[in-house]
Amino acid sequence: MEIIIQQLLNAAQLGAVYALIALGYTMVYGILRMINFAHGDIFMVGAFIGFLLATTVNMPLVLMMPLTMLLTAFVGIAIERVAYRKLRDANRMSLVITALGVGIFLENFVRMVVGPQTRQIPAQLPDKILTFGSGLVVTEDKLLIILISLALMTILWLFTNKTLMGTAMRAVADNADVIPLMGINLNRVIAVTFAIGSALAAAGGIFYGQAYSIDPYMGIDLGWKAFIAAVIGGIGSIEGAVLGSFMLAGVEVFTVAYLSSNLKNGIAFGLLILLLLIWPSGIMGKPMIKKV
């Protein structure tokens, strides 16, 4: 029990950092009815950021995470004004290649600035061991790292559901073309919805990095599992998101502990096939209405 346990707790480290990334995935896609490919290069600058900040200036966790989740968002915001912008009323494989493009643009350009090696980010949480009957051993820092990201993801919900600008987003999401009619700058919500999705996938990295590794090229695998959470979860939906990025890091850190390490992107993936051809639209999401 203790082992199963202690897998449970991994596997909410990482469903932690999965759903950071994800829910950039779900609000753009929610409200633009695109998928940022390049959200998991934003994740990985927002990473390298933390990375330099805390290296460079000595930055303490507490200055260094807000500060990195602020110019990443703004980094998210560039990204919009320059690059899809102009984008919004064009055929649909134009914007997937431009999100592809910047996204090699990020990593080329990260891998420019600090080169191409590994790096860790150093680590700045408690990392105490705190022992459980005979045999749970958990460090503070998983648990923080966990508590921190499930207040984010609360944050989250709280603004989307609680507040004006929330409520705009929603309303964008459900119908853009009424928007402007009803006095909203649609080019505002959309930039704050880039921002907010960029600053949690920062903060994810910091996360990740502090956990494990970063390089120029992490964000291709890790945002397209990301994505694959969203879509599990049910693309456009927040509470989606977090709940496929939870089963699939489940998914994915019991199948290391249990058959192989080979075996756990074979599975993530056909995981997705399986549960798209008992929901569709996803577990969480809503069937999309065509309308004539």
The other form holds:
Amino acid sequence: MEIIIQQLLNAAQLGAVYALIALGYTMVYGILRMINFAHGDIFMVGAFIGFLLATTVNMPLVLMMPLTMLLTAFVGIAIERVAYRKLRDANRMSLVITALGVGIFLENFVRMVVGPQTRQIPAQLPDKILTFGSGLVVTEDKLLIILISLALMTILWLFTNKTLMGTAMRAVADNADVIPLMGINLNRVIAVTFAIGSALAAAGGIFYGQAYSIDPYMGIDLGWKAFIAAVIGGIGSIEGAVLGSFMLAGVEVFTVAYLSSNLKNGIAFGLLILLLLIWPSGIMGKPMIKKV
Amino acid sequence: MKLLEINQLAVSYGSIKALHGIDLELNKGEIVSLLGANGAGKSTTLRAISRMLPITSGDILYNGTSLIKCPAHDVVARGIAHVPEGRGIFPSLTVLENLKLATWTTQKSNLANLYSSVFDLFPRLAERKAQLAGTLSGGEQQMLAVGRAIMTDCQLVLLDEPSMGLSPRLCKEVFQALQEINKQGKTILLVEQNANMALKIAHRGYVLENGRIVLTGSAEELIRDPRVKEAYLGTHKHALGANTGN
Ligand SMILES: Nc1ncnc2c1ncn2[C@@H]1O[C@H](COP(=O)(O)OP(=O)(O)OP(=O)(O)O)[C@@H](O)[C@H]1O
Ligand SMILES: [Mg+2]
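Having seen the form predicted on its own, I'd like the form predicted in complex with the partner chain now, please.
Expanding to the full complex; the earlier chain stays at the top.
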């Protein structure tokens, strides 16, 4: 029993990181109908900004995390402004290819600046070992990662559902052409969306770098996983991205624990195919009635 | 007093010229109808005014200042609301959220008054506040679209074929609401193919044909004009354009 709870917590930690990345995919897709394939690399950039702040100026986590999120938000805004805005009305394929190019640029840029080695963000979260009941052992940092991630997701949910800017973001997904007629600057809404998605990915990057390790190519694998999670959940849906992320992490963690770590990816991708056969637009996705 | 003044406005889509230098004016407090067959350039005119389209030449003055350099989202802040063709509501947002979004540039102290004027005008919307806008009937969606225009606290409303797809009874309801809004002080530029309905509530009108104004006058003059009768009031079976409604 304790072992299962332990594995569930492992899955929750990994799922939280997936979710923090998947939200950016789903939000950008929601407003631009575009898969931002550079997003996994934005996650990586966030991890390295955090790493640099923590190692060069010894910034404490309570400062380093918000500052990293802010700086990564600006990276996201800059990418949209420089690489995507001009292509907004172009063929989707041009946008996708541009996004792949931006991703490759980010990987090589980071590799040039910090080198290709694997690093770890110095652990700063309290990591006392807590024992519950009859031998359930949990480290504090794992719980904190899960709790802070859930808090960030709750804030995002409140933002998109309760504020005027959040409502505007959902409205862009519905009918972007009408947004200016409401007196709203469409470019600003899109910039805010990229900023939030990138900031959340940066938070995921910091957590990942504390719990596991970071390198310039980490965004490829993690980005794909988070993308899959967003698709399983129903891309465009915020709740779906979170649900898909925890499901995918659960499948992976339990496959590794009870079957074999070699099967991890095979089972994850198999699950994607199976679920999409049942729900072609993802579990919480809306069937596509609109043009793509 | 002139509220809107359009001088020699020309608009093209690529190499296709949609407007060939039109002149049009609106005085404060008027309802002016812009009539014309399919493809005449009516929607193009409205989209040019609300700065959704680039202008080739000419000028648009609102309250004496040019809108040429104004981005679309600032036009709303200046007091012009545009209810687009096909209504342009946000289907996956609720009725209330649709209205709320239109208050982006509105002074917050006016909000309570604006909501109550929308709900007084359209009690059906008040009953359906929490309903998703996409599940509203066509008539209710049109009411919502007009309601959003009111929420922007505008002086001028541009309406693109509000009668489209509505039953005669709902159509009447919407047009009565437009008259009521006009009485409350808003100026209205009403694009319609349904010339009959439009000229009943309008003070003046313009007739647009192939991107040119071919006729203008008071509503009574236009109703009596044989060319309008023939082309837009359906007394002649094979009139100039397709204009039997929708
Ligand atoms: N996006 C566009 N690209 C190219 N041409 C366009 C575009 N939109 C409109 N046009 C052309 O401009 C002309 C005027 O179109 P507009 O939509 O203004 O007509 P309208 O009077 O509103 O017609 P309707 O009553 O059918 O709505 C038409 O010939 C149309 O084909
Ligand atoms: Mg039109």
